[in-house]
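Single chain ahead, by itself, as structure tokens, in the form predicted alone.
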Amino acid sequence: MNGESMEKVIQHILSKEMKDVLMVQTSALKAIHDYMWKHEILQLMPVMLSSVTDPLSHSVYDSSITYAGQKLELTKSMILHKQMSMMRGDLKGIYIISPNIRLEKEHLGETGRHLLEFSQVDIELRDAKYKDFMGFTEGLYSYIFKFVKKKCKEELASLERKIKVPKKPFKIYESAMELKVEYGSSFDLELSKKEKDLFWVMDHYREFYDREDPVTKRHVNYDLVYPEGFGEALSGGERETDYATIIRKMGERKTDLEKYKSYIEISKRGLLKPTAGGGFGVERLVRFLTGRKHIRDISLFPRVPGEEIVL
């Protein structure tokens, strides 16, 4: 480190439009609340460390550690523990806003989406099928937006940004496949510099939690992708739970079953339930919220991949 880097960090810290960014942060928060409270969703404390987590669909640095000679992960993202928590018949649905740990490679800092660490608001719901969950956070979504706009006019103007709640329902893309073939692998980015709403795209080949249909063969999964260039909001899905469609899959994607066992024990057991979720990082949605052309610029303390840091 050297003076340069930590003036940087420090003028960051006493910007005049983080206290504005705070307030944004804050209100989207009591929203996301607010939203779960009505509806009834019980909110978990967050897992940080465990034998299992998101096994993710891209490669990261390791991030594991070694613990009175057990090795554990740093939480990835609770997807495991949220599904795992609904064995509970008498739940309708959770949601815990989590620390996530992506040690992402370097480049990845270039995008002005991705951090080393960040919040991500998961939520799981009982019985749930997609549509059911894409209504949910349909409504989720509005509510966040009418809160913040109403709430945080004055921070909103001296951020020169004006907030438009989105139209329910989104409009949706049925084939993440079809889009990769037309646009190639940022077809979602592409999208999102065209569309000027918050939109849904299905049927993405993901990790093996994700539901498969059996007759369509297509992936019962979506993402939520923000407009005007902001990219991916939310991925979700429906849930596997037939113990052998999970080792079926785990075989195809070449993931270590022994690093999954005691999911893949309740699994052979029979006790996962019927879900569907997903999940969003606020980070992300702060910077939506606000405008910000880069994730760091909502953050007090920015982990961005390939930066210094200081604090």
Given for the second form:
Amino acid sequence: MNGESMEKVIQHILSKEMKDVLMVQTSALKAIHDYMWKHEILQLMPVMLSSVTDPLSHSVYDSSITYAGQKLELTKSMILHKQMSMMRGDLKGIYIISPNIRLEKEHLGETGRHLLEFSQVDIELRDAKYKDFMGFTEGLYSYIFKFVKKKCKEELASLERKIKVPKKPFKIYESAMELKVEYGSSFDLELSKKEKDLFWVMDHYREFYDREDPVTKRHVNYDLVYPEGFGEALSGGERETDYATIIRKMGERKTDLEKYKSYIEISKRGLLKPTAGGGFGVERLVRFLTGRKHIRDISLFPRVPGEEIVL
Ligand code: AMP
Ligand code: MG
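Could you please show the structure of the form predicted together with adenosine monophosphate (AMP), as a counterpart to the form predicted alone just displayed?
What follows is the whole complex; the chain from before opens it.
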């Protein structure tokens, strides 16, 4: 660390617009909690250390640690724990505001959307189909936008940001697979630049836990994408519950079965219940609501891939 980088960090913490950003963030979080309360969705506390975590569908640097001889993973997302909490069967749904550690490759620092450490609002709904979760999320986003627009008039004016409450239902693109052929691998970003409102993209080839329809072979999952070039907001899907299917999909993805043995055991016992869910990053939401260029601009202590962490 040199004097110049320390100076930059101090100026960042003291920056004029940070208070407005924090007010928008706090209002958005209040709206999220209120919406969950209204829908009787219960909040879990996050876990940060576990024997299993999200395998993710892209590669990151290893962040495992050893404690008392046991290798533990730092949480990449709480997807597997969400599924395991829902085996109770008496919860209508759950949510967690969960710190995620993903040691992303350095080049992602330039996207403006990636941090090494961020907070995910992770939701799972019992007996839900994709349409139920999408409807629930559209309601949630409309509620957040309305609330922030009403409560943060002054802050939004000084940030020079106008919030438009999204009209429901959101537009749906049915096939990520086809979009990839037409627009290339960053199809969501290309569409995000063109679209004026939030929209969905369905049917992504992803991790073993997203359900695949055995008849149509479609991946019953979705991404929600912000307009104006802000890119991905949320990912989720209906979940796979069948042991044999999970094992087959793990095989196709070359998953290390030994690493996931506790999760596999739960599925083998038939304890996984049909659910659908998804998760969105708090920082990406706040970046969109405040219209800032880089996710760094809305984080008081940003951990940007490839950058030194001074404080
Ligand atoms: P994923 O399951 O990888 O799609 O992550 C769920 C959500 O978390 C994404 O839709 C983003 O909103 C957010 N997210 C994922 N990775 C990052 C990151 N490196 N930095 C900030 N937010 C992220
Ligand atoms: Mg995603």
